[in-house]
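The chain that follows stands alone, in the form predicted on its own, written as structure tokens.
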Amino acid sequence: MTNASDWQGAVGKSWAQEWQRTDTSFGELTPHLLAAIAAEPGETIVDIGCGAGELSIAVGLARQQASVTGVDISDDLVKSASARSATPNVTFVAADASQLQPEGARPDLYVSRHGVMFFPDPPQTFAHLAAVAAPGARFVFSCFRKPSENDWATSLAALLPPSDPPAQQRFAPGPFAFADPDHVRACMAGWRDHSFTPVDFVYVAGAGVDPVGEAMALFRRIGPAASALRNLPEAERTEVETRLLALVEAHLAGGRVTFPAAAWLITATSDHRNG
């Protein structure tokens, strides 16, 4: 279970160092999310959990009259995002979304690519974001559907030694925390008119001149296999890496290592109506 402290520590550092590979992995989902964002009005835009900044930069380039602020809890990711951006209307700040206090105009559009499933208290955070937004603000974000619809996740899980399930928490953070639409509605306090659009896409684990090597590098640093590989004894780690290599090679086709993946595109409107 990945939480805020993980993102402020080793997980955030890994994602900051691996941003090119993680952008590639979402490369076939991002255009769907950008199209959904393009359909919404908004001049003061905040990207929640902006990571290394790809979505913020793309939105800023497409909407140059708008002000775009990427927000992430990880200092390392914000540094990576700032270093790669030369877009004058895009800025990045390290902040906790649950305590965000926008400067100047209130946000009228929130966006996020897989960045909202890790809030420790989702109802509080979503209610806060609604309260500091402009009346009738919109939210557009993506998140994974259930693990059984995401072959990359189930395939990786099958490689790993069994572990004790985490303690049950109603609002436990994690990559699949927003798979159930009813749970999402319960999390999104302060928001109404929820819309859920399913998107099936190809998760690109590796591409380029050495797609197998790229996929192995990704899975060693990002996701459930990475955590296990860091903590396993050497003999078990070698065995898992051997099985991981076989899995990656089995998914190599057309110069890419790919896995079926499934996401929601979710939109909602703030219940905050008064100035």
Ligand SMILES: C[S@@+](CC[C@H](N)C(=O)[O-])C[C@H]1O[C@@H](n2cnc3c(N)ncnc32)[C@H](O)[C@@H]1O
Second form
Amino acid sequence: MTNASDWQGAVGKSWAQEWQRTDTSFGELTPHLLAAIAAEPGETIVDIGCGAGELSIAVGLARQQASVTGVDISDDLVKSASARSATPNVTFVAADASQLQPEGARPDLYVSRHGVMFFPDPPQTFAHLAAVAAPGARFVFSCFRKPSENDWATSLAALLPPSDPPAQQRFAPGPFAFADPDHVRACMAGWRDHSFTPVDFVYVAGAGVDPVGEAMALFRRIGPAASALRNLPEAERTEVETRLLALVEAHLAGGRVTFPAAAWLITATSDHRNG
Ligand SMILES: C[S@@+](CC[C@H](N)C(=O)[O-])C[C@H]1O[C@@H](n2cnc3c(N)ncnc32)[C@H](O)[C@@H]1O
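What does the same protein look like in the form predicted together with the ligand, given that the last one was the form predicted on its own?
Following is the full complex, with the preceding chain placed first.
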């Protein structure tokens, strides 16, 4: 489980410092999102949970007449995104999506790459986003399908000591919180006409001159291995690191460390009628 205070604190800081590596890891998903977004009208575009801003910038470059605002709850990520962006129609704002008050025109297109499954109260937040958007606004976002379809997650989990099962709660924010389409429909209060397109992509853990070193650096800072490693006593940490290295080396091929990954591309239309 990764909650809002994790993103506002250490997790957001790690993602901000590691943005080149997280861009690489998700990079093969971005063209699928851009193709889905290109099929939608929209001049006032908001990227929810924009992180370090790769998708916001790509959308801004593809739609130069549109204004694109990346919104994220982490100040550190908004600073990273702002520092790297030189795209005049793209701006970044630190805000919690559940209380977003867009300035100027109402958003007519929300986009997100894996940024919406961390809301503590998804029905409230989706209803709020519909209420502050233009009537008939569209949403295009990606999220992971279930862990058993995401080899990177199951392989990492197999290396780590078992953790306590999370407390049973209806909306537990986390990377796999939106794996079940029925649950997503229940979360998306204020939105209708959902479509779910499965996208299989390659999760690139490491590339470049030292792909194994890059993948180790990514997993030490980002995701489930990072949080387990932070909390383990030294002897156990060394053992997990050894197993992690063997896993990474086993996935090295063609100069990259890759894992099969599975996402949903989800679209929906705002049902909010009061404008
Ligand atoms: C998995 S990261 C994805 C980041 C980015 N979209 C990308 O693809 O690199 C999830 C992002 O959602 C943001 N986030 C989580 N809860 C949020 C909220 N309530 N409002 C705005 N952003 C939120 C986090 O700070 C984080 O940047």
